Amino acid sequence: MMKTHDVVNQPPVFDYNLFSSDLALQHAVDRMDAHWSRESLLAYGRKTGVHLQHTGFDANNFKPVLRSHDRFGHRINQVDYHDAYHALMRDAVEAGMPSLPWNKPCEGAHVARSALVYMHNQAESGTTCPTTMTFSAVPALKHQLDVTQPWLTGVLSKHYDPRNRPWYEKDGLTIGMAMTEKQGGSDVRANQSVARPIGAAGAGKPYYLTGHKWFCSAPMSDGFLVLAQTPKGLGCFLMPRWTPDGELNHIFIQRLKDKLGNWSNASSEIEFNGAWSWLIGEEGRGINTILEMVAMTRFDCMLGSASLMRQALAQALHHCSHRDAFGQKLTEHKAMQNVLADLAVESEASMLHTMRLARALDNINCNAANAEHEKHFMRLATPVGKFWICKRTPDMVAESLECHGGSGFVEESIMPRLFRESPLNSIWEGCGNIQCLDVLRAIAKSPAAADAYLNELDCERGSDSRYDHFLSQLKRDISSSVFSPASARALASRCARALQAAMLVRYGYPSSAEYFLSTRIAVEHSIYGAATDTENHYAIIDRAIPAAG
């Protein structure tokens, strides 16, 4: 055989521990009082980057397939997935993903569960979807708990059981949601589904639900939590995937959708007709019981995204270390460390907004004397971070696509994935109109909401002259009378920048801090790689650069 060319210049096969070689991550599990989960963390950091990263290849190349009647002509409603994405689920339950938090309410709980999926999303997103639903399905079910007791009791088993069986028959439970129709979109109070009562109405009654829905993920779920019509309103119901007497529900999987990205996770259209459900909390107050739930999915849309962040700034930053041009290696370039220095603070900032978050969620599980102030934040910070760390994401993932040249754009690696993935969670759990419309509708109703952000935002006042002349505009906008929906945006984004840098400032290396100050804050950030300053580049790229192995 002739020999035409040598393989040189190449980097090598990148399997590493995506704990132990994320020094902000570790950084902010510490810092943020879940330094208790490290070991557990580390080991899972382990399986992430190695066994995990590889599966999830897997887990997308074979789409999930549905199988609308079985070969006698019986309709069965069947999706079935490639095992990797069983063993993608299978390990995330196992780990605590849909659970930790619930199981053990203590300090650092919901840190050391973000942490898991932050490390789990790198590895593969689609499986994200299910376990998020069925974390986040908890405090909507806790309204009801004379049905839905034996529901937690399977949602918080560590047990991953993925048998198309009844509930009572089975040790795991996963749960999704179906809001979504044709018509309205993310304006649920014009769902058109119906539902009527089989007999007395009421919370915790059987009610036949009509219908249809637009968007429902995980179609295997063993339940729903559904928005119908009642007499009253909108009310919340649990629609299991079989009756209690052991019969398919009358759910009916139309088709999966073909979507552009997050392939190993089927996502579909649903009709039912006459579909057995539970009333979950008082007709009328659909709504209301649903949020608790869209508040917790919207929060791990913001893990989500910042976790894409990261594994597209690890792929590039372990191209660029070991990928020659031009007599040197590619980190060495100027040009091309400022790129990867603005990179590497644009993750870190959205993994510490992200994770002040979680420390919030703690604080308010436990009933922490800062319980209130925490609550009141959150109604701000949640919507704001959804809109802005979304919103980042597609930006940063291209650029760190680019840093790769031609090989970036070859389905062989993971960043055609990241890429595919990147503008979803923007879209999911209300789009960036709806986020930034929420942010006005928080400081406008809820005037404890724009002070808890702001006390928030208050304590790193005089650390930096930009941040305080910056923290004062914004204290302006927000105490303004009139808020125009055209502003919505631009509020919002003001009010991510002015966190982030916080965050930064309070968790962060003191280099990323300075370098989101002059970049992102002094001025407006325009495009990556465009900071004039270059002293503080190779120290923020050698400590983000993850080690193999």
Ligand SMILES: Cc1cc2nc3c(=O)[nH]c(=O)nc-3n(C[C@H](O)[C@H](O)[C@H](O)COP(=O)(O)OP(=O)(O)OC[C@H]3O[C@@H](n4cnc5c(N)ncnc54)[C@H](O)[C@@H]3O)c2cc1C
Second form
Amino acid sequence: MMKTHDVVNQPPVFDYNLFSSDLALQHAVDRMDAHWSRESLLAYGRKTGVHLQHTGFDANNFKPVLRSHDRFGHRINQVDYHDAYHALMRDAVEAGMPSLPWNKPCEGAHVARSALVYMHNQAESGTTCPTTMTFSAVPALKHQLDVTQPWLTGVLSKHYDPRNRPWYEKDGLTIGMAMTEKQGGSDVRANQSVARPIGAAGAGKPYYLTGHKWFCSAPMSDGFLVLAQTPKGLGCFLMPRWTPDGELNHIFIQRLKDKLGNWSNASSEIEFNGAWSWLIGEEGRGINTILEMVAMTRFDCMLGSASLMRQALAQALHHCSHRDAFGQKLTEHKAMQNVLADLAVESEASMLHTMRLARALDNINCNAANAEHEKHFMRLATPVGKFWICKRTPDMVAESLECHGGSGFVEESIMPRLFRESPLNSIWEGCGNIQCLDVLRAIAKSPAAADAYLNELDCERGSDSRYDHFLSQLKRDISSSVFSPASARALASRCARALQAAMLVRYGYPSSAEYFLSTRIAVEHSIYGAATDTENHYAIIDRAIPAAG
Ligand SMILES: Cc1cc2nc3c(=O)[nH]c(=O)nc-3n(C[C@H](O)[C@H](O)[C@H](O)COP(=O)(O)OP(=O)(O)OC[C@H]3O[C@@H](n4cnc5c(N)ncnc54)[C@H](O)[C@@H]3O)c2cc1C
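So the form predicted alone is up there; where is the form predicted together with the ligand?
Full complex below, order starting with the chain above.
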């Protein structure tokens, strides 16, 4: 071998535990009553650290493949996944990502589960989709226990069973969700798919469904919650992959989408022609029935985006703390410190915002004394967070990618994958505008939601004059708010900034809180790294750097 040069000034392999290295996450877990889960989070931090090195790459580089027919021409609707996908799914299910808070409704259970998802999604995002849908389906399935009890047993089992067999032969089940049709995803009331009762109509009864869905992710799920028109309006149906008679149901996968990102997760177009399904809840109440599932998936979208931010930040910090330029580590250059500190604050604010909502879910789930307040708080905090955190992610990830220079643009690093993932959560489960319109709707129709939100913000009143001023203005904006769609984004943004400031003041690192107040409350945030007061930057960066091991 001809030796032409020594390889120097490259960072070492980034091999680390996603929990033990994340001080902000550990702090949130402790403060929000999930300290009892530390041991399992530590173990999952190690596992996801390994997936980050290998499995996540394989699951995405070897994309799922649709085999519509077998070699003899029979229609089989089979999607094949790489082993890495199954390994990730197995770990997620066994750790309790789809089931933990439902199986163990104790204080901190949603927080502990959120920490699991936060780590898993950093290593690989595609498998978060089926586990999220399975997790989120539980409240909707509970609407029709006479039908769904055996399904719930499988969903909550912590057993991953990828076999393409009827649900009643399997120990572990996954659930998908199919609402979006070609003519409209935001406007699901325009759904064209129709349901015809097989015998008597009504809740829990079987129907045949005919129509299509334009997006149906995780098409190998054991069952799907599907919206279709009944004579009384939209109904919510549980459509099993196999009929109760052991026949493949009449669900036809037409093709898999060729997507910008989220490659490990198959997203399909499906048609169904007389597909056997049960009505969950009443005819005409479909949107209400599926709404609880939608609320949980929206929560997971913000959780997923916060987790992408953390991974992007961790990669940027690792690179910059090992790479020299002009005789100094990148982390020692003032201009780079500005960028990294800003990214670290954005990441911590997004994580704390999300974890506060997880805490609210725990309080609701455990019927705590403040459960009513928490329900109202969530009504507004969910669309606010779904809009803001998901919307901030692509910029944040792009800036983290740029910290790597050219190597961040190369597929051998995880950065291109994170970048491709970064816009998705903002589209899924209701795009940005839809969330902001929901914020307006919540304020207009549920005064208790606005009150609960402002009460939450009031807890930090008096901690900082910039915050107090911002809060007073926000209160005026909310109380004088009329349903004006043109102002929806502006109002939702202000609601989000106020809550993130409050969360950093209450739970965060004091230097991060100060940074947030001076760059996002005293003024509007423009681009990353534009702060002029650099006093605490290194402390913020130092705390966020993931330690190896
Ligand atoms: C990778 C991927 C996987 C998916 N998986 C699934 C799945 O498993 N199941 C499923 O059901 N769906 C799935 N979806 C679909 C997704 O939920 C929809 O794409 C989304 O809800 C938007 O619907 P749409 O695509 O029809 O866009 P549209 O509804 O046409 O919206 C287009 C744009 O118009 C805006 N808009 C709409 N209405 C208004 C309004 N009143 N005022 C202002 N602006 C408005 C929206 O904000 C958006 O920016 C998936 C999507 C992707 C990308």
